[in-house]
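Below, in structure tokens: the form predicted on its own, a single chain.
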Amino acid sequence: MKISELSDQTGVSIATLKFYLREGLLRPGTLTAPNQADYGESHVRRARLVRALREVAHLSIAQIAAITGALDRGEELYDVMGVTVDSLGERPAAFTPAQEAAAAEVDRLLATLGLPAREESLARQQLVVSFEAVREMLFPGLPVEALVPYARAAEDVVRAEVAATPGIFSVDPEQVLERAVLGLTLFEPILLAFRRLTHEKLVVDHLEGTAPPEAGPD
């Protein structure tokens, strides 16, 4: 196809995906005269995937090319979906004193609940992050077994999408990143807006004296 029908497929700019190429995003196509190429299905996945990172995800232009260069490398999808996963958010600054005494317990936890715990993940860093928030802030003391119950819940609904999209695992790379990123970037405000609305729930019924008894921290 031309870059004319790539750009309908996929639904991003002529002027885009050239820059996407200048950039090395996108792999260049077969030449079939000296200003122009034609372009497969594997551009197709790969443009939607960027398209993907940098619209819903707000990813920078060198984090995008760490992915892509990733893909491109050949490096397991497992390795390629952990630098995915770490570049969906800010990193936090070093670990003080006392969140490194949180992750010392964090990462106990974690190993606990079967979890992964790289040292350079962003998920485990702002794990430690909070939690060390949680307990100088609110609940001094807490143990880190205090944070089971939101590990499970999440495991519930990540079950829940895994069996949702059957085979997921065994389709192109490009498109398991790209249902990844989709995934985690648009789901999560759902998870977060029915906390909320729930905590909402609990004070009304607490104020019109329907509220459960209380239960602290575990």
Second form
Number of protein chains: 2
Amino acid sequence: MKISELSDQTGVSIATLKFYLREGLLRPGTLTAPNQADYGESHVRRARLVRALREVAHLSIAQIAAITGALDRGEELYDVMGVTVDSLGERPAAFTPAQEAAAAEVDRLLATLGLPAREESLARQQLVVSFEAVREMLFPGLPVEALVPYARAAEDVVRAEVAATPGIFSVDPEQVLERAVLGLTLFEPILLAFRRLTHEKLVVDHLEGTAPPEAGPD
Amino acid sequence: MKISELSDQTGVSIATLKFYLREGLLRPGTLTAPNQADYGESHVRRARLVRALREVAHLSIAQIAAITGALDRGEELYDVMGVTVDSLGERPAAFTPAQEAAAAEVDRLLATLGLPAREESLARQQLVVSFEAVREMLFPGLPVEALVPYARAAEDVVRAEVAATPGIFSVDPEQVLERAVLGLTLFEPILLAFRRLTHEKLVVDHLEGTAPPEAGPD
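Instead of the form predicted on its own shown above, give the structure for the form predicted in complex with a further copy of the same chain, please.
What follows is the entire complex, opening with the chain shown before.
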């Protein structure tokens, strides 16, 4: 297909596609004339992935280049996925001593729950930083087990997500990554918004005197 | 107490406390000498609230002044809470026609779930924007009912939070707000981190061939 058709199929403007080509995020098409190239399905998938990384995940061109470079070198999908997911958010500074102590407890909890705890995992780092901040500012001495309800709720959500997306892995790496990025980032505000709305309902119920007993049976 | 003691009790430096006083975020103490003022428990609570709004929620001074101003005018706690929670995040631009259509469906779902849907609620707006983006980029035609698992997971989390914090409302407004801000913001990365780690576990299990059947019974 011509670049104009690639643009139609992906929702990415021709100028932006040319920018992706110049930056090496998109591989060159097959030249059919000195000034015309032919693009295929792999370009459609790649352009969609890059769009998701830029417009939804707000990654920098350098971060995107690291991901597409790893794909182009044929690196293992699991590793590329790790690099990708670890760029979705701001990495905290090196741990303070209090955070190091919290990290040991978090790692113990993750092991108990059977969850992965790669040292460079952004999610694990954010967990450590937030847990330590909760203990410093909100609940001193909070045991790490207090986080289990969050892990359980996350598990329930992921279970529903898996049930809703059969065959998520039976596509090629570009599409797996695009769906992972979109699925991770687009649904995060949804989960948080529902938590906030449920909190607001609680306040309303409390002020109206219709709140259930706080520690009563459901 | 003297300003140095107020600083010790709140973890806010004297220079910062003086800045809060100049900006009117903190009420003046009682003058005990031309150059010395006496501060009380209400100052401790207020300084802690302002610290939480600045350091954890990253609000601007103008946003914080709107909140402390409402408190000082004695406005209803529910309204001050609304203003506060609605400043915890970036407000999206005016809805596009597609987002307006999504909003009608989201509001219908919120009514079914018994959740509040104030028009100016930031959480509702973010729900609408994300739901529409999911439909545009990931799952065209997704029914709004697909969001129910997220609402249920949020409800489970909030239920656990209520059970863990008895008497959350039996403190004064400053403390209710401080705890609400800290509780909302500090636990959000925790919930998201567990979802990401559970996704990663899923990928690991899949690659190792130990994934359970996707739609099978638990």
